[in-house]
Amino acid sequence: MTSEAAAGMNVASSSGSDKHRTLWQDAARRFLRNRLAVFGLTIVLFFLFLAIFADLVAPYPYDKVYFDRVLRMPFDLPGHPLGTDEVGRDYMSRLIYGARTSMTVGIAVQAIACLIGVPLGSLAGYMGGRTDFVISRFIDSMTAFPGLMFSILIISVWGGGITKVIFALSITSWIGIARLTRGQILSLREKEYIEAARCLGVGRNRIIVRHLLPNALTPILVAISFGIPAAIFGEAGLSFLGIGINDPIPSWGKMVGVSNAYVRVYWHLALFPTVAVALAMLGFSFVGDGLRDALDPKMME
């Protein structure tokens, strides 16, 4: 056999083999070529991985109190590295076990919102009529509460604590999730396939869950990839003025707030906790960047 005959056999397989790959595949093929949208991913991954073995990882427990070492810098003492907090608990610990609260939050907060967003959206984009009108005037009126403000009164009246947070930001959190939703299922329910699926006599939840939402899932992945971060960051704007997360539960922007008054002389209480956050954000932004370019029909090659 020539070279050339071979070089064309394995040109062929390889055409062969592309073509019986998936959507996932060449979305995760997209996916890994992104340089940012891996060390975005990476990111995440080692922050899920504090949240999860922050028992282990930790060297002191979160609420460890050493009152003989008080508001000490960074490498200044043995066995703590980035220093102490104000009454003396281990500012790396406090770190760590604060990844556990981030994720907590920013995860369950997207979960619930989930949960209400898409079925409510899948719902008025299928049936239309008077369903769609009434479900989009919910909407509606629910985007006239402005978020943070919303969350700021509910945790005012209720009380702070990791749960109430959790609520607090979903309560609006799955506004956007429903109007994308909505707006995928009413471009995909007039389609061919749909069509054929009402005329075989499949039923309407079975449409919806089984045609229609693995199609309009794209974008909705997308959103979710945005909305942790979001979610990150309102609950540390909560725990920054202190309604969030409770003592002594360790929060990111319980942290920074509490930094307030030693901040001018011992700057790694504000530093730390600041640049996780953005990392966070930072790591969940080139995730949701990478996914939208990777599930992008248009960059199918």
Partner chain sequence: MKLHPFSMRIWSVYGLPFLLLLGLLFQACAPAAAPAPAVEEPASEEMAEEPADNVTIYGEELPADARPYDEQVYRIPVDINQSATTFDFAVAVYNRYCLADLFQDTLVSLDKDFNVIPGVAESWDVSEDGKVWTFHLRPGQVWSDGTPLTAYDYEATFRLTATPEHGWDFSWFYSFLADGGIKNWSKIIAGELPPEELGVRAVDDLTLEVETEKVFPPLPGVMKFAFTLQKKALEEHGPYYNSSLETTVSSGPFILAEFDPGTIIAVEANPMYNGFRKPLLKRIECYYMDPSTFFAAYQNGEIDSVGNAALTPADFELILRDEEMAGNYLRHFGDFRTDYLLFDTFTEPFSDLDVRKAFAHAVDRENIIQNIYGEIKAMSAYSMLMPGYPSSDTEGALREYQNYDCDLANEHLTAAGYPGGEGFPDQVMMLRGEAPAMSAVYQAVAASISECLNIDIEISNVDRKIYMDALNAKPTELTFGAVDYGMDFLDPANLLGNVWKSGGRHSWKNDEFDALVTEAAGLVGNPELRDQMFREAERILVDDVGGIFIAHRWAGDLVQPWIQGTVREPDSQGITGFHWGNDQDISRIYIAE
The other form holds:
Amino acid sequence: MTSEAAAGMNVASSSGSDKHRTLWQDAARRFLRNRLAVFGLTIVLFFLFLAIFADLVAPYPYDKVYFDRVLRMPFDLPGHPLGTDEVGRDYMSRLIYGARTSMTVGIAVQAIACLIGVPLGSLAGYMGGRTDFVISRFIDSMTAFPGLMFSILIISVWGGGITKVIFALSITSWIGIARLTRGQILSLREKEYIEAARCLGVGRNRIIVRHLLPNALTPILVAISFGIPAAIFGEAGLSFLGIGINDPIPSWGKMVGVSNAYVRVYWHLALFPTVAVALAMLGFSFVGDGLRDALDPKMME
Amino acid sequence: MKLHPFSMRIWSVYGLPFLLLLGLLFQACAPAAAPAPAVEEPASEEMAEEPADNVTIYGEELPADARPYDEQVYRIPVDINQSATTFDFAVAVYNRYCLADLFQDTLVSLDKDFNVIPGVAESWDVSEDGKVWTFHLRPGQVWSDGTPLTAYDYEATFRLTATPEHGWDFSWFYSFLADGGIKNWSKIIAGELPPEELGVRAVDDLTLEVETEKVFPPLPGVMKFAFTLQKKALEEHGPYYNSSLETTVSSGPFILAEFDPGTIIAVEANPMYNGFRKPLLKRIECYYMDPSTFFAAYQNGEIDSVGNAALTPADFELILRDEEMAGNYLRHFGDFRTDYLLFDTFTEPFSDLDVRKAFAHAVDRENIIQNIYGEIKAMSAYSMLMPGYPSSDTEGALREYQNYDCDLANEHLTAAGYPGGEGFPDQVMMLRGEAPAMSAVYQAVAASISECLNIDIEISNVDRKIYMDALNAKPTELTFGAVDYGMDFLDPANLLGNVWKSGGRHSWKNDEFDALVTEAAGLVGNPELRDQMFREAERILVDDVGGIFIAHRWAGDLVQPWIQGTVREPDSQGITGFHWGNDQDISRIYIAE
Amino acid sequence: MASSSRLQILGQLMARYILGRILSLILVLFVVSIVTFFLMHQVPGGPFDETKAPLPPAAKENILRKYGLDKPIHVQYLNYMKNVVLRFDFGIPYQQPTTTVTALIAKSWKVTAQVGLTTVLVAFGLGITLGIYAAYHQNSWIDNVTTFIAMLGITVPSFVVALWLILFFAVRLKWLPMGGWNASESCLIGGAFICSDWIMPVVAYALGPLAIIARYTRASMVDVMRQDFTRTAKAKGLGNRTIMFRHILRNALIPMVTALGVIIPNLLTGSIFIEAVFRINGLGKFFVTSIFNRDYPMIMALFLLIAFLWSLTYLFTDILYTWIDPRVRLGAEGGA
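Same protein, different state: after the form predicted alone, show the form predicted together with the partner chain.
Expanding to the full complex; the earlier chain stays at the top.
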């Protein structure tokens, strides 16, 4: 057990606050050296680019209907490399605009989730005692609501549309992050280097932000890297049940859901949005992994 | 120390699985496009020496190509998500299990051409003043427990449905018939009179009287809804007695044999039955499945019939590509269902007739039906009544009122003060929980309107209850939406009168229309004039754009090639398949080799 | 090193802690019941509204009176809670008035629990094994396959997986039945060898959780393996196996337990999509149909059931935390 203590001391000494600036610089450097992380970042940036500049990139508007081009296969017609959908709209354009919806939903939901979950979780984990009790019971109560049903109820009361969907998904998605953060902080706060910092009179907030959070970041980042596509699928599930985002606005989730009725013949309707979501997922996970490796203080040379 | 979680070979690792995924998709889909494997397991040699006496329990000889009586089992699917509370129409119409309506016969039935024919009632006559109908029941029909079926059973059932505490979900119907409704119905529902005062009375065991509030010629057809419970069982076990194998009792062609909702419901030929539709089938089984698996189960030969509602556009594509399957798809009228757009014509902007006309002329129906809906599923509609329904516009005389003409549409929009769509408020088209195929149709409709008129339309597909709540609210909360309606009984007094008369579900009012349909509904002795009046009423409806009619739906069933019987025989218009209100076809089905 | 008196104190602490948690579980159920009750009554449309024409007002009142829905909402709530607390009576489902909510849930839950438990076993067994193996053999082909399965499981929704499985193994190859679920007990023992209809639902259902578990295991294993105490243990010459079980696995289990707490209640309450696609007559479908039908007693019972299950799972995982990682103190006291 002494070895563990010694190890803790090592870590504590190497993550001194004076090195803070270079720590982030180092992290950025390490991140950029990591090819997969860069690949992931490229995918994410690519989709973000599509989402932001969809109007310029897409060959057709997402709602332009051609009655003579319904359900065409990829490359069946010049100008529609990914074919057309069940209403006769260019599928590539819909995918590109779908990036806008899906990215918005995914990122917005996770951003809200982190904004609520991380502070609550770290507060509970670090403070313990009554604070932890109150926050934990709040988290417990919220967790106890079945996510999908709760979202359906909320959307039924408030009506559909993208903001409502984001709102409904956020309400349940911050809980996982809060619990995770709490668990991490809980296991980290007893570490010797934290106690050392505490003995040295470092303030509570400073300890949480400077020492605990960076060390607890790894699983949170992993969780976020899953959370974004999870939110995209949450939206898909709602769309699958017919209560998601209004037509004719496309989203990948909705495209997958609708394709269910067509996939036995028109496989392209299922394939492309699935691949798009898979790629986005891949991108976010690589970025997450890369961040984890880059931010890990134990990897300092 | 190399700490990187992924190797550089990751590219090949990820590339390969994606190809595999692609391959899986191709493999999964490509063969499905090929002709479906026909299920031809029964070896014909074994069957060569068939016993000569292949008869039903009623002693009727099965057709020569029929399989042995023990194998006369008809298997159908039902939606596993269906919620049901009862088998009985008189308990909860909208919450019935599959295989409902087989435990009793109604007073009348319809033939394939929708003429009213005798059911339990072998004849009927009407009083001098036209308000009291007397139905004479077929003697000798008994319940499966041996109790005779009498007019008192019908009387008790009608009284039950009118009892306020019973809270019947169909109680709107006889109020909705208004003047044609059963005497005292509305007052009894409101608790102002006891159920004994209802205008349905048993005179003796075999005579039932039905009295209406006013003269209502289509009443015998409405008695298609005169289902009955057993008075005795009702008194002993309450209205849900059919939901249990111990207490179920039937006066219809089948009796309950297996009852496990969520898994299977099965019925078997009722040995005590001696009514007008003795079945050839020995047994009908109803399996709970997800609708998305119906078609595959059909292809696997696990079920004998799939209704059009469960067939996806891809399924239809596969059916049409396969000659044998296409031949076994029996397309029929269903319940003469029409898809249409409706709006709140009491408030801006749809209170302006020019706006409504602009919208009506902006829907490119022909293209939408041909390319998106599919001609196997629908025909373009320019009015409410589907051709084939009484007084319907089979000649296409009403076409011009709502035909697609984008220039004309824009003229109307300009006349309404929105030249080129300028200043027109963005619209949300509400849909009533539509599945992807119908949602695609309405997206095309919306696209057609927005493109022609330069108006922004979003589509909000909400759950049925939310939709109906908004629609039925007074004043309506539904500005613009799409809906469908199928008939309740086969008379224009229903689809024009009950449905479109002001004060009903639509926020549209036209005095001339109201007067016409009210008068025509009660008109006796001059069928030609009645027909003319309804036709004129429908013209007013489309001209004043109460709704924008999009499509008349074809219904249909994909049946296995071995399903034979009268269901495959055409009516006078050449249409085969199950016909609404025809209770006989199900009894004339048999399983052929 | 632990003396008996220390154990006693620990035991007392534990008992107090658990008691407190049970009290808070009751609090949670209470909160859930209130929020759910008032929220569901906010949803437009009532349970008996959906007919072609508006019901005559009198008829509608009749139905509402029959189900006690004519009273003010707080009275309805109090009546409901009174029945639940005093008589454990959850009412009658509007969808199937011939049975009770309790009977209906009990009946369908048996099947759902079978699906869930099998899936849990497969997902955790395979997930942890793959995760550990992948962590130990980083960048081997198994690692890559694991990562790929993880990606597939996370990126493809279960209903899509289910559809492809059906199209391929049932429609095309005809190896497996298209759906159904043999609920007989022998399947629990014999598993897939006897009941071939178990294979596809479990595979489709397990893929997602399996992926998450494998990834979590691998990530935390790799994480712990890098930590200094592992290195120290290695330096001390401890055998690979000892290191793995005594140090790495134990430490890596903490995030795993968190994952477990999220996944298990989900699996136990069933999947709407999986049960629908494979025609499994379980609890899953009621989650959606109850809301769509405004089946208030069913909605309440389901929300409370899930709330109860989740709270229970979290209680267990929290106790597991303290058991796995002695550094985590019981929640009762502490703090700076």
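Take the two forms, superpose them, and find the largest set of C-alpha atoms that agree within 1.5 Å; that set is the rigid core. Residue numbers count along the first chain shown, from 1. What you see is a predicted model, and the numbers here were worked out from it, not measured in a lab.
Novice: After superposition on the rigid core, does the Cα atom of Phe150 shift by at least 2 Å between the two forms?
Specialist: Moves: yes, 2 Å or greater.
Novice: Does Thr181 move appreciably between the two forms, meaning a CA displacement of 2 Å or more on the superposed rigid core?
Specialist: Yes: Thr181 shifts by at least 2 Å between the two forms.
Novice: Relative to the superposed rigid core, does Cys114 relocate between the two forms - that is, does its Cα move 2 Å or more?
Specialist: Yes; that C-alpha moves by at least 2 Å between the two forms.
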